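What follows is a single chain, given as structure tokens, in the form predicted alone.
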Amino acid sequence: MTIDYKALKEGGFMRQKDAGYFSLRLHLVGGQIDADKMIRIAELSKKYGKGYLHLTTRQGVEIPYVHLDKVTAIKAELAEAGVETGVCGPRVRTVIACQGEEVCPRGMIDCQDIGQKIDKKYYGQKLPHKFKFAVTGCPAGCAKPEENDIGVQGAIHPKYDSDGCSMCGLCQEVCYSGAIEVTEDTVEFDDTKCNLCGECVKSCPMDCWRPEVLGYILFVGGKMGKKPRLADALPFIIDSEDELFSIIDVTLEFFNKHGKPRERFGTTLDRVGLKKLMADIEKLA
């Protein structure tokens, strides 16, 4: 019997050291899954498996030891419980997320509700390498933006108004960044040391911080492995959805022309020029 091992890798099957062995990845979006799913997922695990799973470092769950004679029975079995199998090889894998302003006080966007999105458009989509892709909610980073492919992170733009302050310097106690400064009856702000986490705005009592832009900064070719590289921040903020996934569709198109095939797209960058990419971006205005 022939076996399609590159198949099999494509549907979530990576081999084991142990002949025949997989271990499954499953696709779980932005670490979130129902716990009635999990507790399906863990009786499969002892079904089919070894009765434990791997919990990634991409948040996802993998069910390791399922030989290849289970490999259809364990893929209807995860299908009746509405759980899908990963993707591997080149192409865009499963979005990380942390959990955004829905559970954290930090949280200047719904990352949860972004990564369902950029999933359900981009997810398994072929391209010249693997594609990784994170949401996070504010410069603490907590999803790691710079290690991936694209990172979209939360940012708010603030702007004072001197209106009713107080002069409590609560904001400058806030700011992590040093880009505030109260003294008795001034309150001094120097942007170019904003690192634009919106704590100023959310900490100040009199609402006299104000988000005069909330979006979203992109991070673009980021990657960890043998060779690993920080993604550069795109210097300006994206301050609309649609906006946001105009330019994934632009950087996403960028790859599939410059890229080579097992180059990872910030090897592209490097050799390309980012400046080439800005310039496609630039396009959209």
The other form holds:
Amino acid sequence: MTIDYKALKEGGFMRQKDAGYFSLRLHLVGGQIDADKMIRIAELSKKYGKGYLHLTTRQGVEIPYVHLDKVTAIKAELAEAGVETGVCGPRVRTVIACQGEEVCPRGMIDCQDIGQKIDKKYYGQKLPHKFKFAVTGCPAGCAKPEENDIGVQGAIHPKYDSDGCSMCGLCQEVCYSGAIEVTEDTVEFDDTKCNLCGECVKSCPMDCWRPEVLGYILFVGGKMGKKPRLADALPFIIDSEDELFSIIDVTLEFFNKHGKPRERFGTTLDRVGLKKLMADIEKLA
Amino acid sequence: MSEEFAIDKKIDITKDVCPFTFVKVKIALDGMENGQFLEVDLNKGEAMKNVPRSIKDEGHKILKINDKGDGVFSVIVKKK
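Same protein, different condition: the form predicted alone was shown, now please give the form predicted together with its partner chain.
Zooming out: every chain and molecule, the one shown earlier first.
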């Protein structure tokens, strides 16, 4: 019997060194999973694997040591529990995300929700090479947007209104980028230094700092691996979810059009030029 | 200045590190009545970046922040 490894890979079966065994990758989004599903996955690892799970570097779960003979059976049992297998190969991979504004005090966007929407729209889509998304709530970048083909990051452009300001100086203290200077009777803001983290807005006891724009920064073309390349940030804040997805659509079309087979997106950008992608994005306006 | 407010309780968290800084503030506020005033002495840097923010997130009102010099600030909080 010939084994169609390519087909198995599409279904998340990662061939192991041990002949006939696979590490079965599961489909998770943003590193979150329902506890009951996790319990079921653990049980199935005892039944079909070696009774342990591997947590992947990109917030995923794999069940190692699943024998080829058991592939159909474990897939069926996982499906019953509402768990799908993952993907590998030249397509959109697991979407990673931090906990975002729902949980993290620094988060500015609902990363889990955006992650789910990206997954729903693009997961498994075929592209010239593997394609990774990350969604992170703030410039601390815990989900590492700059290491992914597309990284989405929450951003606030703040605006100061002196009305009610007690001149306490807290905004200057919390600003990571030295963009705010509080003197005896003025508050100066240098927005060229601002890193869009929103700490001034979140900290101000008098709510004098408010978000002028609350939205997303998009990072494109990042990757790690043998030749790491940090992503380029698009030089503007995307101020709506619709616009965010339109720009992601254009970016994926661009990669499909210009990317060579087995060429990562960052390499395509270096070859073709970020300016060309920017020109395509500007056509949206 | 703190004399503007009738301070009901004072704590000093300048010797503490995160997360005990905010935990001590929380415990102090838990033992107070709504509308009472707490004065917290804290350090510039990590504590100043995080503690006032956490106090705000819990719904209390920060009325004033005074720079006491030598990297110490005092924060006047009104319990919600």
